[in-house]
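Take a look at this single chain in structure tokens; it is the form predicted alone.
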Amino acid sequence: MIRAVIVMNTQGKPRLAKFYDYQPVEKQQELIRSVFAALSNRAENVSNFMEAESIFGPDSRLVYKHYATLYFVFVFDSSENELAMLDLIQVFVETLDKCFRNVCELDIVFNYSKMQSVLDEIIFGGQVLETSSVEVMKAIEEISKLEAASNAISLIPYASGWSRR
């Protein structure tokens, strides 16, 4: 099971933090700080896989990918494959790139709900739902169409019998 997905910048500011098992907010902040401390102290030429037992408890692994100014971090247990998680990060980033044309930190800040929707199409409740960025994009486009249609609905009916003066 995937326990958490964290996207943070290189200063440690979280841009997305989704925990799939309940954690109080204070504990979430502590975990995010611990993850950042562990990642920022790692050399660039080391593996993207880490044991996370000291941070998240027993049977926890962490995989991350560093893109420009962002760290994409997945925390999971032994029931998940490490390489599959690394690939899932790639799918997530590729899908965000398709949504925003070369995703950057500002895209994530100003389009938080879209990023959340992308993540929810890929992972739900700690389980992987979809691994194809093409399929995720189809779902996101459908959601965008529905949102646009719902925004076009007028709540005030047009009254044709009234005259304008």
Second form
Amino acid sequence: MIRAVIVMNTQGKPRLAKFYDYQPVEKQQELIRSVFAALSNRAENVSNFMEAESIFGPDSRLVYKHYATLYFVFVFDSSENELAMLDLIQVFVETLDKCFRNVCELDIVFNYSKMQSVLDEIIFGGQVLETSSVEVMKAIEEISKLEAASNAISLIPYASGWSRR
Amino acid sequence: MGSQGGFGQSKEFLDLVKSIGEARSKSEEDRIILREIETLKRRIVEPDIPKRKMKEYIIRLVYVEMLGHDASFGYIQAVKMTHDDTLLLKRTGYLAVTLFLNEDHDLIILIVNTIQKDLKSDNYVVVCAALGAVCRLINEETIPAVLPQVVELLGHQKEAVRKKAVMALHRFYQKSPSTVSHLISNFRKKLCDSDPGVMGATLCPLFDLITVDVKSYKDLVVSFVSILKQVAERRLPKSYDYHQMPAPFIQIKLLKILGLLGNGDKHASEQMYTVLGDLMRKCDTSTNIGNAILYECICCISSIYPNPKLLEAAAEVISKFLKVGLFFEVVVLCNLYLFCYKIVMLLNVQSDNHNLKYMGIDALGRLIKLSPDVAEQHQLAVIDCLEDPDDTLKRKTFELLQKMTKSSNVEVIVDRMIDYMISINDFHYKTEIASRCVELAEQFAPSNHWFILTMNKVFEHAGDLVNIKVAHNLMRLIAEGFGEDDDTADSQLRSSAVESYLRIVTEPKLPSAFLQVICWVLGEYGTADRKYSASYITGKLCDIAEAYSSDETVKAYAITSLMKIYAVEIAARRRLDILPECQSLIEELAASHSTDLQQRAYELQAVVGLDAHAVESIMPSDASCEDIEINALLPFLDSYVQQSLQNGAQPYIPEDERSGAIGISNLSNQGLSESSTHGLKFEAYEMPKPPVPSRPPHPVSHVSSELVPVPEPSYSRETQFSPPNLPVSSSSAELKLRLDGVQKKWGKPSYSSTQSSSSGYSSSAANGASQLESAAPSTSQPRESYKDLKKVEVEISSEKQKLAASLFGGSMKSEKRTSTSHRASKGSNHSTEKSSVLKSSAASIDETKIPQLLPDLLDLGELAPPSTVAASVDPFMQLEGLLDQKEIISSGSSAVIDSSNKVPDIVSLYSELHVGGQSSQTTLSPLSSNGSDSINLKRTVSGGSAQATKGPNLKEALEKDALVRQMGVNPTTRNPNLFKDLLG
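I have the form predicted alone already, so could you send the form predicted in complex with the partner chain?
What follows is the entire complex, opening with the chain shown before.
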């Protein structure tokens, strides 16, 4: 099972943090900080895997990937395959890339909820749900369309001012 | 969709993000966010907020919380938002609540209803959002509320919904298997779903189910194999391809499941061979995901019933990972297990790709169980990985090395490990590696000398991180020799140990555990070979005590060692000159705040004042290995007890017979009704009466069975004391104590340092009071019994050697020592014949696992006759048990009935102490709290101070000390933990 997905920039600022086991806010911050400390200590050109037992407790591993100014970090247990997780990060990033056309840190900052939707399409309840970025994109676009539609409907009454619930 | 993402943010939000991005310090960021929180708090409660605005506020809240600030004031708004009809707001609401709340939060109750409604929605996006919330927010209690809807959704027309419903059910199963146990068949059904995505999702719960219960799913092997085959043959739609691999995640999950199903099942495994072989052949090693599948294949192959051909292929893959090159080719040609070598190829890695190396090393570690020489072929590649700057890879490689350690290569491997251990700072891994070093060294040490040197290194650099037991083992090892009946070798070893410690001790800042070992060894053997004078050794010990004056444990060790050395000197009738610094140390400790140190100092002073004969009997030299029989009944105190009772003391009632800890003895009622003895008593206690009738002393078998019902006012635990088991004697006002009460009067029979001896004791205790005398005479002659033990050990080791030789063709590979002291002389013949190794190693791994679990010498217990078991008492126990040693001596030399007459004067000294009201004996043993029960003293006298909390919390103290040390600070202030025994 995947335990957490963290996206943070190279200064350690979290850009997205999703824990599939509930963690209180302070604990989340602590985990993010220790992950960042561990990551920033790693040299270039080393493997993307890290033992994370000292941070996340027994049977936990961590795979990370470094893109430009962002770290993508997946934490998971022994029921997942490290290399596969690495590719899952790739899927996630590819999807974001398709979503935002050349994704950069700013896109992620400003489209927080969208990024969450993308992640929800890929990982659901800690399990890998979908690994095809095309499929994910389809789902996301459909959701956006529906949202926009319902938004439009609801905005008209609001704009005309005759319905304030 | 462009990078604006279609979500129009207000300028405010953009500014916020921008200013946070530009914040130069954490405090500046905090200020910005606090301001933001203020704004949000104000705005969010305003009436008539436009929906779009509201959505943005919620997102801003999420943002604030992600940056580590409390956004709980807005939770309710997020909950409200889930009720909204607008899809956009509803989804935002769900997103926020899944991030904000946990399943036990109070607000969940407000959401469950909405979720129920949304699960029935005809808009599938709403259903999906609700399912997402279900996964996160539904706990065991609320599962039934949504379960029917979720099950219904398994048949939804949209595959996305079906997938998520399966996942939600899986989540329910994880949270509480019992709630969905009747629905498990649904997972099987969903495996045949028309949509491959749903089928893939179903594999996740099935994997969990199969992990728990393999047997019930054996019938699915065929289905899984055929699915895997179809996937591998690209029968799935193109959209499931990832980097030209057909549905890799489904393949991986399937391989994992097959690995579980085929484990140890030849029949099931046979069905998998073909598809596995195909997969391995087809797999594309140029992509990451291809390698992931290959790796998973290897894991599967190493888990199922072995098939030589597949192993061959696996080895080949590893080789690719590691890139073995020419060397490998040769190996492949001459080895049957070609399959394994494929893996090895992967390992040796053409790649500078660390990921592949990592996977290769891991795969190698798996295969090594099946064909141990695989790794040997790739030692060079492995060494490369070891020297890699990548920590992860290094650790993985150490894991592998640990698996392939044998006595021929242990020195290299452990040396490497120690080097690495010294180089890292991370506590967690340092501890881990240190314990691995210790484990390997204990198992495979080629020579005792090497073992001691290695342990020295480990202690020097990670002393505070290793288990204190390791230190005890080391001491025991040095004390007991090595199972060889070769006294000169043992004494040589000891002198070399002493020498190395004298050298090391001058170095600054040694860890506490190591110092304890040093002190103990110097005390026991420092003067044994007469190379160093007593004054030299004692001087060193004083130096240690001074240099580490904040560490009470070390000081305790040092002073006890001083005592030993003086005792040896006195016993040898040499002139004793106590160095002035020792004198001052003793005086300082005698005035110490720690009762333990105080007592040790007083003991030392008492011992020094005795004559040679007495010292010989209380502190025999080099007796650390000898039996100490502890008669927890302390029969030598019987007459004293009786006397006290006659003088009006209250009888001891064991804790387990006292009913109700707060029950206060209500002695005035006792004559009236014995049953209602525990109520609170509100008037003052009466004064102790003078001894009522002076009666002739009873025979010993009736010791202390006659009591006077008068409370002792000075008794410190009166409040815990109620005498429900004191029956009223009809003839007189005197009460008779039940005999079983007498039997247990010295506290719980929990002499816990050795299981076996305590069980021996408790059996005698159960026999009733008449056993009182018989328990003591059972004391065996320690020296003899120890020899017995030694003999047994030697026999075992030679037998084992023979067995090993016959099984493994002289290979020492599998010969692990069952205990530290059980180290048979390691042969020099490490030449391993391959053919036999191949066969044996699988067995040897199993075999070797077992002794690892039982590194303790005590486990020899079943082999040795019960009376000798105590010979393996932890040396520490003997430090603590000094008192009891006296008892043994006395009981050994005379019938125990009136032991106090014949005991050397030191015992009377102790009984004087008791009269003086000092709780002396109980404080003797803070070194290991479990030992303290063994000398649970006469409570009537010692006041029964709480044993469990006695003594400093060693571990905590050590950790703290280690931390301080780590930061390069010499601890100057005293550790508060060490004073616990004073306060407790």
